[in-house]
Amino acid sequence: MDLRPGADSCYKCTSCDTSCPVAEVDDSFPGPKFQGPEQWRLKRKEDTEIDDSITGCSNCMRCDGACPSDVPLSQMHNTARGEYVENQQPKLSREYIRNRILANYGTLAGLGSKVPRLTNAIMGNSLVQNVNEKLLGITAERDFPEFADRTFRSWWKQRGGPMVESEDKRIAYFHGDYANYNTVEVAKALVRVYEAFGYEILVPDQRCSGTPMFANGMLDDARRSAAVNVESLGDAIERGYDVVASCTSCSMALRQEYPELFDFEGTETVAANTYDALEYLLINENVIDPLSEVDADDHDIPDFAYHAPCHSRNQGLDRQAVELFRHLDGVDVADVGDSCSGISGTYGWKEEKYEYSMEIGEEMFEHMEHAEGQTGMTECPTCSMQMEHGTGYEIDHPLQVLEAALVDTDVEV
């Protein structure tokens, strides 16, 4: 893919690079301009190599907001990260073998999650988490995220699929791993929360957003990822569902990074008709007046540190969640800035990158301590646990909140 017209288009404003937590806090990370339309125009030379610098790259995407010209920054960074993996990276390298494991999260989760009280034994063990360290460079500060007792796929096949038919109102969910794995009760809030407002939910079969491989420059598995989703997704759209997701950076990917690095047929289709799932049910039903009537002190519903995650800000997202939360009566939503929470998918699992993490982080977790609210509010798994691990506090999604607030008090919607 050659994307060296893109490069022309930056004249050097640097805001990118103004914008890019990792250069804040890392001296010897070059910033997006280096990465992205710098290094393409190094590439004119046929012989020059990618800069061992861009597995520095959180992959958070905000130089793509910051950049008056349009210039495909995040693009050019996961299309050079993905030669940089193939072509240079050792792949007997401790760094490679760690990002790959990294990057296939729902692999192991998958296995994980059969024996899952016994997986959480195991991986929250300290001694465990110390050679994790050692030998993988996985840092031993977080705690390993604990796997439900049941996925949300069992549950959901248990349960018997959808409680409402609807020709109508139609979505396939996109759960993405982390939702089926370890927080299903925010898949589970999906289900209850559309169901409440009339629509048919079909849960399809589904990978990997690939979010976490493209932050790793595993492109190769992306790849076989979004084939199926492409085509799984594809399907649904076909039969009159519009796609929906629970996490932003599994909308991120479908909506902006398929198109970008993958040629599938089917991708534009499925860019096209994906939506986060708080935007969807903003879009189309009137959620306003039935959370209006629900007092949030009857119901226990507490006050709330709000963080909008990267990949909702670059969506155009990042004030859906506080706006709405306004018309809950006797809750107070505070948004705790635009900083980024440092974590960025695996950036922050990393153990040479840990520190880095938190000390972006630490804005966020500052404001969270004189907000209100001591219960974390956002879209994104990740930044969820970087939330937990700054502050302590518990973290809800917002569909958990409107679950709360609309289903279980029987509110007519």
Contents of the next structure:
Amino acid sequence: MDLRPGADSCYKCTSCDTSCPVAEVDDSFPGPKFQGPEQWRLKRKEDTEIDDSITGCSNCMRCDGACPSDVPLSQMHNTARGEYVENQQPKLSREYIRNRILANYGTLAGLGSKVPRLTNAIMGNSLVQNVNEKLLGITAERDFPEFADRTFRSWWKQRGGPMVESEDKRIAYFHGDYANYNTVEVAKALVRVYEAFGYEILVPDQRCSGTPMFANGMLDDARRSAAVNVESLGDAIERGYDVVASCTSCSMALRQEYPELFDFEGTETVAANTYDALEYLLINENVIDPLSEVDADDHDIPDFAYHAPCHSRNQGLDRQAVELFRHLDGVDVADVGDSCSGISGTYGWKEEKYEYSMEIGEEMFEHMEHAEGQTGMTECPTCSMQMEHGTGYEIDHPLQVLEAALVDTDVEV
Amino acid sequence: MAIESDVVVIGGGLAGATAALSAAREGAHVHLISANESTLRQASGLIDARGYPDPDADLDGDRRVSAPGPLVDPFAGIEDLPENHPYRVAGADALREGLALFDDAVGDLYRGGHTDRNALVATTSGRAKPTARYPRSMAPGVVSDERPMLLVGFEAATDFDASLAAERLSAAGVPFDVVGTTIAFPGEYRADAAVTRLAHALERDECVGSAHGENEGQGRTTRQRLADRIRPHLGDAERVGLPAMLGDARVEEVRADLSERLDAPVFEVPTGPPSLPGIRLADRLFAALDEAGVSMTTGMPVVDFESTGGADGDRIDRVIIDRNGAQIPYAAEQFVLATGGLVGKGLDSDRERAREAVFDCYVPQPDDRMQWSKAGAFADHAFARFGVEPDGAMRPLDAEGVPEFENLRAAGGVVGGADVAREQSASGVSLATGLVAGRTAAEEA
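We have the form predicted alone; now please give the form predicted in complex with its partner chain.
Up next: the whole complex, starting with the chain shown before.
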């Protein structure tokens, strides 16, 4: 794709650098302006390689929102990182192997979740964690996420698929790997909330959205995943389904990164018909009135410290949870500020990035501790890990709060 | 279905924020939609109302009779402005009420509300800019103050050449001695470190390791070391100006600490983007909007709208934002257009004509494109006054003088009739028109 017009649009105001959470803590990282338009220009020269500082970008994509001139910064970063990995990064290096493993989390999770208890025991073993760090460069500071006893897809199958049928209200659920293997309760909450509003749900075939692959420059892996997703979701859209995702990085990938990086038939159609799960409900249903009838105190719904993930911010969705739960009596949902959580998917799992990741997260941890609520809330599974890691709080997804308020209480929706 | 509210405001700059706050305080539920992060984050943080009189009032033909000086009182002579000037259109009290709304929203972050008179604030280029309101952190730097001044620049912050600024201020005849010097910011940062990085270093005030010599700075904090480096240059100076990066939200704490260490008041000199005073102002205004119950969507442009014909003309039912291809409808009773002018992209132009970008409202302009501009960068260009022409309720009018839509109002840079760059009135126009647009929208929502 021609990035020339984008590079020419940059007038060097450095707003992107100011918004970059990595440049804020890592002096070896020259910032998004260099990684984007400047690097693009430099590498026009044939003998110029991509600067290896590109691997320092965490792919939070905040620079996109900060740019007043619509320079496609994250597209430039993704493209440069992909080229760097393909042409310059040795395929037998520890970094490449580690990044490939992190980027393809779903493949490993598929294996591990076949024997969840055994996998949890092994991955929770401190010896294994130390070996991971020494051998692979995956930090031993973090606890590996636990696998659910049963995956969401297996639950869905055993349940017999959808409980509600509808001709005109139909969604295809893109759960992604994490809600399938780890936070199955988020996926179940989506099903229960949407069925309460009368939606027929389809759980189509799918692979990883590609977010961790983009972030590690594994564009071939991402392309393979995206091809499967675009075909499968495209079919569903043709049959009258809109696509919804519960993870804001997944919806971000389907809506923005796919059209920016790939040109499969139907890529644009999938992007134009994909929504975040809460966003879609707010557009199409009256959620506010039923929510206003509930008193949270009667149903043990706690106060929350809410963090908006960068990828929800990039979709303009950073305020929706806070504004919606204003209508739920008895609950205080405090926005813990606009900083990045610091984990950025796989970034904070890398041994050499861990300290930076925690330094970026410091502001969010502080704000969480000052907030009234002792429970966290966010849409992003890895932000959730970081919030829990930094504060010890339990973290819910907004869909789980909606489930507690609207489904468990039998309010008429 | 759609996202519903009483009033939708399009645009997250000063005009949009003012309109949203004004409407919310009248009791309307407001949704503010901004295509990008607020442009206030790029702004200097100064709030000008009217800095210079009509620049052409003293022209004899094309020959300038006398250089117009800055205005002492921005309110004086508003009634003599052209009829289509936004201050005339919005009404006699709009500017005063807009400033009052601003003062209330920003609280003690700002100074200048105690008087009708303009303050003169020293800028990084060594000009004295007339301004109606200025951040508290800039207060000791006002040019009417006669205490001797030291300006200090940082090697890393190249857009502030302190010596040059000092020379220019002296040449302009300021009533005090001023010298400038450049020092290295304490600590080890890359040469082009983001200003926020340095601001946060001052705010956190952690101990910094040795930067140059073996033991230099050991055990001393960023602020202590900065004060140490400034002290030898103090001379007779009784106040010290630094580029506006003295912390983020806790600027007053940083300033008080440095002032105490130097035994002289320390102030900020407004810098270009990205601007900490602009970021602080955006944060404060958006916190006020949040408190007023305003809903906000940032990062997505309005790309389309739907309207129906009514008894009194067309009526906008909803605007559509584009979320990476998905079209999201926002319905409301009233809409406020606060998308900015040619720079802010509320006005778009090609080789044929300039047009308003969202609703294609009528924009008066010369037929011949050669008449858009004149020779000379700061001449009286027609394009500088381009914009929609509203009625007293801030509704943009068509070529026949009839409202384009019965429920659309305009505010800020998208409103034509004033050369705000030459008048130094951009903020005041945003406040005055934003106030009226928001209030009249809420009254009819």
